[in-house]
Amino acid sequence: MKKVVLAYSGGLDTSCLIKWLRDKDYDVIAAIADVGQGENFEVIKKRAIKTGASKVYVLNLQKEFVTDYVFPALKAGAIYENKYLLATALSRPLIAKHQVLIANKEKATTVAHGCTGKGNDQVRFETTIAILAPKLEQMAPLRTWELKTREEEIDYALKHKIPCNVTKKNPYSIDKNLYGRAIECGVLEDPWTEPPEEIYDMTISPQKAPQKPTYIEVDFVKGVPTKINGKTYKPVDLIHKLNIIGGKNGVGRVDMVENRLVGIKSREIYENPAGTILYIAHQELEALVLDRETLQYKQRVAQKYAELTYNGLWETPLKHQLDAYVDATQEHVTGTVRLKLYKGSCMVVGRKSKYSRYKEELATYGDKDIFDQKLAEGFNKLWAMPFME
């Protein structure tokens, strides 16, 4: 039998494909990342193992998942289209990573991946991994297997008794990690219709969130977060922390229609309360202590490295190489930011930094302005002169 290395999380997709890649007389080895997802890893490692796996890894990767690939971003500033913090898409090279030093552990031929033919996870698997281990032999059994629909697949595993947690009453597609959470699939496919509040999980309705804001202060030391309100924190640890702190404050819900690579649209809902603080902090610090020239330079290099990122391209050179760009600029992003939550909204009401740029004798209109107005006149002529018939 040729063995081959699934990227396993226990929900439908690959609950199904093990048995079915078994019927193939495949030796199925199933690979479980643990990035934050809060499942019970000893439930879904004996699913697999019920369902055909003859060996099944379980990873914790949160740690390198925060460090390496959720801090990064952080500091390159990466938003796809404005809105989408990158939650799945930075966890996704992480996997695959794991499950190319799986199959070289265990002689491995084959990989395999439980992601459509219609979304974005297929490229940053079979990407990452080509460019990493392009030997290996890759497989999408979703693309091509006889299963058309959800609900083929849930009736598929119902037949062969494959414990699932997918119903056709709660036909939702959901992805979790310690960053953030997507929402996909039945009602949500209207775009006109609003999300239900059930499908939420990390976030309060804003509604519902406290009548008095929450006050918090964040600390970063060369563009990492280190410290919530003076308290020093382990990375994985200050997610957690800012997911409570935000959750219960109804931040970090997004609702969007965004472009996929395979070039159609997709209605998609995300949870991200402590991306949405980290970034608008770290935003904010970054207005503070960069030059105009830099910062506006790094708006554009933000948006590049959010189009890798999302569109799988991750272990690339040009990735690499605005990694080492992002470093050289966050010498100086050190200092706290002081922020306000209330009702879904989170608003920065304080910064202050060592390196900071500002300063108030040039900034003020009043008895300690220092700002020699007259050089002024000179300054606009010169300005407009290219324009002057």
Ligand code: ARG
Contents of the next structure:
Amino acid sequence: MKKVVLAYSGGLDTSCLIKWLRDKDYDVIAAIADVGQGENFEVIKKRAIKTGASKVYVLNLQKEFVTDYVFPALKAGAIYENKYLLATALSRPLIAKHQVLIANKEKATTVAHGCTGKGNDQVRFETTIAILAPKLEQMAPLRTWELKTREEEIDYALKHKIPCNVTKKNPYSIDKNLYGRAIECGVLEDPWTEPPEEIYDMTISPQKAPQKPTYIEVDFVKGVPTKINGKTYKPVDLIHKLNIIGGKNGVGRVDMVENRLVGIKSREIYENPAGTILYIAHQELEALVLDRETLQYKQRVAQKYAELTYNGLWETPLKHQLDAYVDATQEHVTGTVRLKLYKGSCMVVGRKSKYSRYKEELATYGDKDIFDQKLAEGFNKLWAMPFME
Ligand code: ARG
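Output the structure of the form predicted in complex with the ligand; the preceding block shows the form predicted on its own.
Below, the chain from earlier opens the complete complex, with every other chain and molecule after it.
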């Protein structure tokens, strides 16, 4: 019997997949990754066994997710097409890496995932695994199996008594982890339709958010967030806390049409309370401490970093090289940012750092001014010189 390690979520697709693989004579090992999606993993574990898995791993990957995936992307300033903070995209190479580790440990020949052939996630899983373990055989049955629609999957699950929460009719496709939530399908497929309030889970509607703003201070050390309001938090707890604070103020909702790697546009809604606060705060601290050339060059790097992450190229040489570059830029990204959260908005209202490059005596129009304006005359002449006839 061939052994296969399946990236198992406990949802309908991957549950049907366990049964399907068993019927094809595979010994199925289910790998459940806890990346902060907040599921009942005991229930999911039992479901996997009941459906035919011979063994189940429940891996708590939250800490690794935040320190090795989320924080590097934050330091890089990665944001895809100016809107998407990459929560799902960041989790895939982590899960794929652990699938490989389990496959090695269990001497499995094959790994499988439950992604469709139209999405980005298949690419992220398969590319990461191909890079990390080129000899592993990979399977993606959803692309070709006989269960074409969700209804057919539900029938299959009922017929084979696969314990699944199929009665609750949820028209949306949702991916959630500690760093954010992504919602697609259903009425959202029409890009003109406003997302109904029911799709949101991490954030309250800005309209219903408190009438009074919430002020917070976030501290960074070398580009990594460490404190909220002066109190130190461990990485996972820090994200968790900011999700709550941001969520209560309706911060972090994004409605976008994005370009998938496979060539189609899709409409996706995101909730990213912690990510939004951290991204804005981090950018602001960089604005204070980085010199102009580094800051502006790094913006191009950020874009590339986001594309590599989105496109499943996390484990490539270029991404690793960019990590080294980004780390070098973060040497002085240490300080505090003060933010005002109010009805969906997240505004920076203060920033400070011992490495600040802001010089009040040069910027001021008051009597402390030491800027020698006479120098400007020559500067302007030389600046225009190449263009003068
Ligand atoms: N479009 C995003 C990405 O490719 C999120 C996908 C999440 N999946 C979902 N079912 N909403 O990273």
